[in-house]
Every structure is written in C-alpha cells, then in structure tokens.
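Take a look at this one chain, the form predicted alone, written out in structure tokens.
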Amino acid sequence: MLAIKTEGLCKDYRLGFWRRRTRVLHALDLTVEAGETFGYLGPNGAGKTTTLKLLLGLVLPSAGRAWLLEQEVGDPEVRAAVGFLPENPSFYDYLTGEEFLAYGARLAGIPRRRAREQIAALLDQVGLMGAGRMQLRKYSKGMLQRIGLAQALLGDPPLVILDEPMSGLDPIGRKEVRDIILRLRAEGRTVFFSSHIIPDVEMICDRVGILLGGRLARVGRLDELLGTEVESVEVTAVGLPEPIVEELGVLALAPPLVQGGRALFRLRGDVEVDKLLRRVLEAGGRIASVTPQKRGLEELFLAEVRAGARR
C-alpha cells in the first residue's frame, strides 16, 4: 500500500511587483511505501514545505495530483488519518499544554475519556509531563516544538507529514524526537519529514529525497545512494613517540591529529593501512581503533546540491 502518491505536481506562485508566474515545484513524482520513514531533504527555498502544503490540501496545485492512503488529497476521510507538525507552529498561547491537546482531541472527535488518557501519554512521550499546565506563551521555542509535535500524534494517525520537527530543539529534545520517529516505525506508521538536520535524517529513515530547485535531484534507500564503497580508513593509535608519528604521517591523507597521547591517521587504503599498523607495533605502540569511513548523506547532499548551481 502506497502512503503517499505524487503524479506530475506542479505548484505556481505570482511574485515579485508584476507578479509574474514562477514555478516552485516542478512534475514531482514521488511515492512512499505504507511503514516507511522517509526523509525530504533540500535547501531553503527548494520546495519542500510547498510539497508539504499541497499533500496536505493547504494549497491547491497548479498541476498534478496527489494521494495520502490511496485516497485523493482533500478528501475528508484522508485528513482525519493524518498528523501534521507545521515548521512554524502558532497556537492560542493563553491554552495550557493540556488544555491545547485536549483541544485538538476535540477537533479530530476523539471520546473525552480516550483523549485523557492520550494527553498523559502524549505529554510524557514528548518530555512536557512537568509543563502540561503552564501555559504556551510561557514554552520555549523547543517547548513548543513538542507540543505540536504531540498533537501531531493525536488520534494515533497511521501517517505522520512533519515539517522540520527538529528545529529549535536542543541535544536531548532532538534524540528524544528521533526515538519517537522510531517508535512510530515500529508500529508500522508512515512518517514523512523534511529536515535540515542532515545527520538525524541519516540515522532514522529508510529511504530520503532531495528536491534542489523545485525538481527531485535524488529519491531512493540509503544504501543505494551511498553505497558500499570504503573511501578512507581511521586508524587511532596509542603511546607513539613524536618521531614515529611524523614518520608515519607520510602514509596519512592529512597530517595526523594527535591528542592526549593518541594520535588519529587518515589512510586511503588497505596498502597504507597494513604499513601503519606493522609500524606502530614495532615502535611499541597499541592500536586503539581502526574504523572504515564510507561516504555520508551529507557529503552526497553537498555534491547534489554543488551539481545543481553548476546546472
């Protein structure tokens, strides 16, 4: 079953004083399976929000059609199975947290008893269990990030469309949101994300999509993208004398980092990587650690979008 289904959509606006036509997405094609996570990623300005807004029936498109859960976009039924966290989220800020999600409860016809106990969990899922009867205008940006977040969840809707749920959050809130993403895979539910956060995006999704200028550059499963290839080796050794490091920098593709008596090796390959390691064990020196580095998303994300201004 297909979560999400884009056919030749088209988005125009009228910018500028003459407000003239100008294309912000171009023929998207796009599908994503039922259960999958899947990260949209883009530079500001690429379209992604757009993309959001016409999936959800905020806008109409120019061209195209779209369907969420095989039903066409703007249907009712459709808009009750889906949760969506806008990038900018604004409430009624005199609400307290309880007294929004119950709100929102209200709104999506869930039962008064089975919104309470929603509410609880919610709360305690998005780290807002001490601030539910504070009210909004007191929340931090983070703060509020997560209270939308939670009623994004209200209702329990099988696909979840977010739109940079990781902004404004510190560390912790961020860690906190990709285990909720996980969480909701594992229940088999559909979350669909735009993000800046390209590391995030590279932990937790199974498939990504890169929108550069309104057209989708790249769309597939990680693996596939980045592949298998190992692009240099990092070797970490221990209790080198100077000499021996700077002897064995010549092997490395950059000069070796050294710190607190370990000292870090970039190596292109196996040949190199066998020299150093004889070496270090002569000298009487440990290896600490040898570890394969294979290209990133974000390098992949870079070169994609580097491509594109050169087109």
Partner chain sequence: MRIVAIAFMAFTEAVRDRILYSLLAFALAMIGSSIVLVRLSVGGEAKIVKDLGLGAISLVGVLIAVFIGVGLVSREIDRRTIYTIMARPICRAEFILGKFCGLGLTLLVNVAVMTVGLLSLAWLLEGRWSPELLPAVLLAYVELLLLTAAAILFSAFTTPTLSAIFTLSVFVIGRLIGDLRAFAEQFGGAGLRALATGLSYVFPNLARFNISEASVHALPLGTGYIPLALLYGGAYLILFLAAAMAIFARQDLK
Given for the second form:
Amino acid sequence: MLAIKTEGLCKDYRLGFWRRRTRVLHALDLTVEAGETFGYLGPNGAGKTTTLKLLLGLVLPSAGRAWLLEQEVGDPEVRAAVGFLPENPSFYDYLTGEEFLAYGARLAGIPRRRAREQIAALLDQVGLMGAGRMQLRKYSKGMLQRIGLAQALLGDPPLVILDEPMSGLDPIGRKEVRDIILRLRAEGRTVFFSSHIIPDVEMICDRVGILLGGRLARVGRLDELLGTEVESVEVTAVGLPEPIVEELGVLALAPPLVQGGRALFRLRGDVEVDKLLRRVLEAGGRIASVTPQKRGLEELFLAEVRAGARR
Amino acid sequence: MSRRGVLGATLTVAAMIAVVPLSLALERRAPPAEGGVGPAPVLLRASILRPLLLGFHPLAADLYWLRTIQYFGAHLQTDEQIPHLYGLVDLVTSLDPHFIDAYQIGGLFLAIGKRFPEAIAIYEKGIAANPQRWELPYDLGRLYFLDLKDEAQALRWWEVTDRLPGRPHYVPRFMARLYTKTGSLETAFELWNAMYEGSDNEWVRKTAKQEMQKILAQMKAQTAPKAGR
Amino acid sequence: MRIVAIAFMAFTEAVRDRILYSLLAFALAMIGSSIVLVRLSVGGEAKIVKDLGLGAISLVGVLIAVFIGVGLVSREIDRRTIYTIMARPICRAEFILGKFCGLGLTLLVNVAVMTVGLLSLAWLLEGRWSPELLPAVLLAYVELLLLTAAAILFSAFTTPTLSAIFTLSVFVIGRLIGDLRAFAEQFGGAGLRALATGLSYVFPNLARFNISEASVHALPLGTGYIPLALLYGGAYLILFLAAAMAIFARQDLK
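Switching forms now, from the form predicted alone to the form predicted together with its partner chain, please provide the structure.
Time for the whole complex; same chain goes first.
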C-alpha cells in the first residue's frame, strides 16, 4: 500500500503587488510506501512546506493530484488517518495542554472516553506529564513542539506528516523527537517529515527526497543514494619509519597526516589498499584501522544544491 | 536615576503643572457662551436627522426631551420666555411619534407659557400620530376648556376621547357638565383633580395641586361676598 | 459534532478574551444613566430606560459582532493556529459554520444577560414586567447574526481592518437603505431609483430588524411580522454564509 502518492503536483502562488504567478512546486511525482520513514530534504524556500500543505489540503493544487493512503486528498475524511505537525507550531495559547489535545480529539472525532486515555498516554510519551494542566502560553519552544507531536499522534494515525520537527530545538530536544520518530517507525507507521538538518535525517530515514527550487532533484534509499558515490578508504598505520611514510605517500590521494607515530592515508581503492597494507607489514608497522569512507548525505545534499545552482 | 530619567520626570511634572494655567488662559480667550440661560437649542430637521441616527432615533428623542425639560425649567425660573420650546417638542415627537409623555407634558409646558396655538398644534400632531390614545384629545379638551374658555371645542375633543379605549370614567360627566353649561369652577376643579389622581408624574401632580388651590381660593372669594351681604 | 467543538472553542476564546466584560460596562451604564434620568426627566422615565437598554444591547452587540467577527478566521490564519485544525478531518465549510455559531453563542449570552438586566430595571421603575420588549431583542439578535456572517464573509477575502470597515458599512447602509430608497423614490431620477432599489436587495434592510420603537410603545406589528422578519434574516444569513464558505473553500492557507 502507498502511504503517499503525488502525480504532477504543481503549485503556483500569486506573489507581489502585481500578483504575478510564480510556480513554487513543479510537477512533483513522489511515492512513499506504507511503513517507510521518509525524509524530505531541501533548503529553505524549496517548497517542502508547500508540498506538505498540499497533501493536507491546506493549500489547493494548481495542477496534478495527490493521494494519502490511496484516497485522493481533498476529501476531508482522508485526514482522519493522518497526523500533522506544522512548522514552528502555534496553538491557542489560552488553552492548557490537556484542553488543546481534547479539542484536537473532538475535531478528529475520537470518542470522549478513548480520547481521555489517549491524551494521558500521549502526554507521557512526549514527556509532558506534569505540564498537561499548564496553559500553552507558558510552554517553552521545545514543549510546544512536543505537545504538537502529541496532537499529531491523536487517534493513532497510520501516517504522520511532520514539518521540520527538529528545527529550533536544542540537542536534547532533537534527540527526543528523533526517538519518537524511531518509535513510530518501530510501530510500523509511515512517517513523512521535512527537514534541513541533515544528520537527523541520515540517522532515521529509510528513504529521502531532495527538493531544490520546487523540483525533486533526487529520491531514493539512503544506501542507494550514498553507496554509488565515490568512496575512499582511510588507513591508519602505527610505527612506520618516516622514509616509509614518505614512500607510501605516492599511493594516497593526499599527503599523509602524521601525528604521534600514527600515519593516516586516504586511498582511492582496493588496489592501493592492498599495496599499502603489504608494505606496512613488511616495514614492521601495524595497521590500527581500515575505514571505508562513504559519501555522507550532507555532501550529497551540498553537491545537489551546487549542481542545482549551476543548472 | 539616570540623567535622561531625571529629565523625563522633570518634563512630565512640568507638563502636568502647565495644564491648569494653559487651560484657564485658553478658556478666557475662547468665544463667549451666550449669557443667561444658555444658548438657543440646536434644532435639526427631523426628516434629515432621523435616518442619520441609524435606528437610534428613540434614544435621540430621549436626549432632546431632557434638553427640552432643561430649557423649560431654566427659562421658567428666569425670563419666562420659551420661544424654542415648540421646536424642541416638535423635534422630540418627530423622532419618536409615539412618545405620549412628550405631547402631554410638552403641551402643558406650552400652555403654561401661554403659547396656546403651539400647544394645540402639538396635541393635534400627537392625536394624528396616536389616534387610539385617549390622553391626548382629553388634554386638548381641557386646554380649550380651562385656558381658552372655548367650551364648544372642549366638548368636541372630549367626544373624541369618549370613543377611545381606556378613557377614564369621568369623561362623560365632564361632557354632561358642558352640555348643561353649569358650574365652571367646580368642573375646573374636578378636571385638575382628575389629573392629580390620574398621574404618577410628580411634576404633573404638583402643577395640578397648585391649580386646584388657586380654584379653591377663587371659589372662596366668590362665596365670601355673598356671605357678607 | 465538529461544528459544535469549533463553536465552543470560539466561545471559550471570546470568554477568555474578556468579551463578557462588556456586560459589566452595560450594567454600570444602565444603572448610572437611569439614576440620572429619573432625577432629570419629567415624564417618559421608563421609556427612556427601555430605549437606552435596547439601544445599548444593539450597539454593544454590533461592536462585538464586527470586531470579533472579522478576527474569527483571520486571526487563526495569522497566528497559524489554523493548520492543526484544518489538518483534521473537517471541511472548510464546517470551520466557517462553527466559528459563526461560536460568536452567535457569545452574542446570545451577552444579549440574554443584558435583556434580563433591562427587564429587571424596567420592573423596578414600572412595577410590572415588559415582555413586549422581547420581540425587539429577538430581531436585534438576528441583526447581530447577520453582521457576524457579513464580518466572516469580508474577512474571508480581505484584511481585518478593511473587513471591519466593510461590515460597519453593511450596518450603516442596511439601517439607511429603507430611507434612501424612499428618498430616491421621492426626489431621484430613474437612475437613482434603480440604484436604490438594487442596493436594497443586495443589502439587507436592517431597519426591519429594529422594532425597538414599536416594542417600547407596545404598538401592534403587522400580522406575521416577526416570523417574516426571521425568514428574511435567515435568507440573508444563508447567502452571506454560503458566500463566505465558497470563498474560504478556495483559499490557500499559506
């Protein structure tokens, strides 16, 4: 089953005094399988939030179609099975956390008794147990993010859409949100979230899409996207005499780094690694580590952004 | 406190102190208000004013009514001239044509000021706008009878009164008296007495009581010479 | 069910925004002015208190309907609180209707409490109840609902400030339109007459909901006047709300 599907989804906004038509999303074709955790990456202004709002019916498509859980968006009932956390969420600040969740539950059509149980459980889950009776105006930014997550999880939705869930949080807050997403993933739910904080995405996503200037630049499994890229291998050797280090330097991509009797070589491929290892052992040195270097998501992302800028 | 704070506080205090002499000086130079009992009331044409009040015209009628009372009271105590009273009552009753008290008391005011044609005009306006209310033709009949000594007109308006719902039981008796043309002082006394008994309004009761006392004095004066003869 | 939830939340917000404090101001104004009036006036005391009470009920209500009404939807968008709400399984029309009902409920409570206050004061003055004021209050409430719907309609496509100006214009034109039409028929040419007639169908004739004068003097209304006025108000209410829903349904919540 597909959790999310879009076909040629476009969005134009009329901007400026002359209301010029500006396309902010270009023919987006995207599918997200049920159970996947999907990271939607892109710099600010790439159209991530617009995509999410299109999926939730908050903005209406200029062209194209979209489906959530194989029902076309536009029918409000689709959203019964979807939880949503907006970017930098803001709620009725005169409500307490509990009142706010109760309101969300009523709008979601959750029966009162079940809602009460769920609210207690969710407050516990997001670590706001003691703050349920506190007015939202007194919440810190991290607490607002967490109560926002709690309201997105009301009614146990199989699909959760989060807009920048980790932005503006301190490292502890980011880890907590990450843990919640991982828990949702373990529960078999689909999580679709946007972010520009790459390490967060890298750690928890099955697949990512990179959106640049309103166009989907890359999409795929993380290991596919990263695994096909140029690799290097870093070898650390200990106890090598200095002339040997210099001699081996010709094999490496860059001059070796020497520090406290340890030498670090960056090598292109297996052939060089074999040669180097043999020579090191011959010379009476020891191999401390051999680490294949994959290209990280961050480098991929930056490369895409640069390529996009050139296009 | 910082120097800026001291400066700010000094300026504030200075401004507060300056307000009083400034406003007094301004007051002295302002164009003088009309002396005596205040300016003539501003009267707008009701046909223009009424739509502009956006449905709040009954409230405007009330405010003009208070103005009317002030005007009457002030002039009654001083020069006894009430040239603008008719205009005020007319405006009030145009803004709220069903304001019965305004016709009744306004008519009484005008009669006290001896402005009888205006009083009659007010009553007739009220009767035309409220043909089912007995109070207005009754009052108009009383005005004709007591102030203008026009018994034919008084009878005519009491006949109108007699046909209206809720009219008091004594109306036919007054009519009978008029038909027989007897006892004008007694009738006058009874008329004022009926007004005294029938009204909840302090001012109306006070006025009626004064009139009754005057008539009693007159009756005494009439009977005294007879007794002396 | 969801409409009820949205309505109650709008009511809660109004209460927490201290809208009902207007009642306190009303009570003070009524008591204060009636004490002054009874001292100042000769005749018409009860009438003046009733005029004042009905006038204040209407005026306070108009201010609430206009200035809260224009913020019902736009404030949710400005504060971005609308995203979590509209991401729920509710449709745009339900949201509009819920907001409308919420302010309607606020106004109902306001009008009801003020009416009880006015009737009590009139009872103190006259020693009898004045049920004849109730139809005037009912129709004044219908007028307030119409203005609320107009405020929501305008705020669906323009800024709150402009919406407030437009809604107040609907009030002024609506209260004037009958007189304007009569004026045009008396003095105007064919063009002006046609314009006045046209306007009188676009704008509801709000003077028809202002029967305070007749109520205070206990004058009879035409047979079936109240039900007809309710139907007339209901028709415009449906038109205004439908237009607001249609506009809001096509709007991007950016």
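Positions refer to the first chain, counted from 1. In this text, rigid core is short for the largest set of C-alphas that superpose within 1.5 Å between two forms. Predicted model only: the values in this text are computed from it and were never measured.
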Next item on the list: Please check if A237 moves between the two forms, taking a CA shift of 2 Å or more relative to the superposed core as movement.
Entry: yes
Check: 2 Å or more on the CA of I287 between the two forms, with the rigid core superposed, yes or no?
Finding: yes
Next item on the list: Could you check whether the CA atom of G249 moves 2 Å or more between the two forms, using the rigid core for the fit?
Entry: yes
